[in-house]
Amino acid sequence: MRASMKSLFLIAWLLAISLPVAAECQLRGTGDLALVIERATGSAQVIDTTHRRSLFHVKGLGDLSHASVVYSRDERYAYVFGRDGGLSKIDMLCGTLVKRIVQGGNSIGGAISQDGRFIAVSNYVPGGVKVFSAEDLSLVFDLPATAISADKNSKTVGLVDAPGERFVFSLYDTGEIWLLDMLNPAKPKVTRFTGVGRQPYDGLITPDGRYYIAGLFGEDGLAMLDLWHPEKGVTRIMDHYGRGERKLPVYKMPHLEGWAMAGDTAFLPAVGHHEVLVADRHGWKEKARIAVHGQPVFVMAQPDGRRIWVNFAFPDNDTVQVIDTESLKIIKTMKLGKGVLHMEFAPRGEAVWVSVRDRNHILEFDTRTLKPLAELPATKPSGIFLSARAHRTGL
């Protein structure tokens, strides 16, 4: 008996030392964690935004040249969408790659369902949306986009989650918006809206989850779907905002996901123009324009709506401008180095994190004083994604 007990203790000890990953896991909350994408090396850093330090370095994530991230509702797991069609699940407390699959040939982002059960991925190639189990990344539903030739489907873009276990996305090549209802995963429902405008390139959903808005690359304007009343169809807003103006070459598409709302006012990037568009949210009519340094990529509001932060496409991607939402005036222009790619606010808005690709670091700024607070090294950083995104619709 004594020998048997010794054997059991020995087996338990051997099992314990054979699991070094678990021993490194953090015993802590997840609410102040963030994932920083290192696009050139296919890796990411897990950082602690309270103590401003790096916790883990996760490798083997594939092509991250246009990567985005969503979080499980408990904030423990991050799901990374890679440009090579890769879908990766990362354990934020252990800094480990739980699982990675390659689900398409060219992917452009994704979303997590309202209840956290499903991960949807938007694909350029083969064209369409695939839905996976958040638990084990098994395929739940494969929805091909509209065919544009015998062997090619439309690119899908602007995929967001919506209330009611729904996903909404746009079809770039065929000018459509589709609404995918996953309330009953055994029988998903798809509602298609056609003729919404030329080349919808990205989409956003309002913070309350009511309106889905797709930006149009092929014409000046936006297409809007009221998700409370989808039976009314898609309406056009901000139509012909660039009428009579020559559109400039676009080196990087504006991103609408990080859009800006301040009270009853929306701030949006103008495609092919050095302007931020200002619209009344109730009537969705243009009420002002703000001339800015270059072509805006992200136009983002602090959580309190007091200021708007804007970064720009090449060749002006060394600059961030801060706009006062009352006066609509630029109050600060900052030169941070080439490759300012992304900004992310702390949940309560006291700070903002900014990635500067060509300087291999991320910066933190005080949003009240506009002064720098911290600098962390990162290899060619792009997206910065705080875990608090888990509790926001459309992010």
Second form
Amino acid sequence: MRASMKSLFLIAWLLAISLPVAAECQLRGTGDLALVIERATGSAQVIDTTHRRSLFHVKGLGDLSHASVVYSRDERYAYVFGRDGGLSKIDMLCGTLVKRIVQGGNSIGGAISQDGRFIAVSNYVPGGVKVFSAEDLSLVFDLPATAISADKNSKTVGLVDAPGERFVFSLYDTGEIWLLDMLNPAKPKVTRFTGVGRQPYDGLITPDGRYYIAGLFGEDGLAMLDLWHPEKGVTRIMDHYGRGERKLPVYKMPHLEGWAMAGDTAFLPAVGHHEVLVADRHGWKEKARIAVHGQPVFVMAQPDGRRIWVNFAFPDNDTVQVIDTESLKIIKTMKLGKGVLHMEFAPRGEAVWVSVRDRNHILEFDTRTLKPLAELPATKPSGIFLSARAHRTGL
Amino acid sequence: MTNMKKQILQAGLLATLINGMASGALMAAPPDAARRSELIDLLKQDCGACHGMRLKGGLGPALTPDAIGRLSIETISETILHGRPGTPMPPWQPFMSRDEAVWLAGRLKAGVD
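Switching conditions: you have the form predicted on its own, so give me the form predicted together with its partner chain.
The next block holds the full complex; its first chain is the one shown before.
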């Protein structure tokens, strides 16, 4: 009798500690966690990607359209950039909102510095970039963009971190690329490159942190800055693509962050075309074009470089296509439901997580078999951000 | 689309045309309830990609009543249907009728929550 009572207690106790309880911190690593943005409800879920389960729901994050996330170098804290200018710091182990500030009127993503000291946020309103302490989100530096009228500055886009405590971003309205050096935070240095091309809409940095590349909406080609040699200025690459060809209207701007590099080859979304462009990384010349299902939004390489995964703009956003990087052939087309908004690879590439907005779930696929492995509920999910981003430049 | 639906749509278009000619104004036959909720969804999700899900602005300007109050229903619906060449604002004509664009313009001016 006594013994069985004891074992009952033991079972109850075991159950209690194994069930995730919000607001109670977990003793575990964070390397396999992810944050899933639920943009309609202004909330986010902390997901355990190993056991494929939800750990926490974090609420009160504001307007999360186009939200993105960076991680502290210890992978414990996530910084969420919301559209309403909100900057939220989330504790991934406790599922709590540590701090939230509204730092601007309207913003579009951010970055964390190489050593993790600074968080930079890119703002549409008031146009410019603000830099905060990653510790307590206090303002360190405010850098307004070039003025375009008495009360408006250019929108800033494509903000990334670069080696040497630097940030790089583009100015949409004035066609510039700026390099912000925060090595000495008391005296930040700004280098401005003007006339880089019309309407840069997004930017990326190559994974080694050497080249910053801005996509141009207003003209063909891309603007590139070699961060080993900023003194050489911005050069134009791929400027022959699309020339003279009629462009289709663009219903969603492509994202360059995930620009795929596989060996010597780069894959990128063609603006206003149903095509993925294939370029030679050395001469930055176009090698081929792959006709795809719609206008690509994300063109992402698996970490092993073997395949490219592509999703599409409205009205084709129910589809994902997978391209083989050797043959440049589409090997699979999947219809997953309306609103396939984001794809995120496990750091070693064995799996990819895909959000399907209107199905209210995220899916995990095996990248080898291309078969689904798991399905987790999420309310109108958009971005999925794995904590492994903490250790990658430009993410 | 069924023939029946096509006929109704054509009749609707014709009616708007005649109405428009008669009054010189845009008189919209409002879309039905199901289509209205589709359009609001489109507004939040797909217009939201550039204008923000809460329409407070993004790459494109805010579409809140105070931001576009100065524009007429006609200017707004024409902008929606034909886009603004030279800017990222695309034409939505392939995805909605003029009546629907006029209805959407009215909703924008009134405010969408």
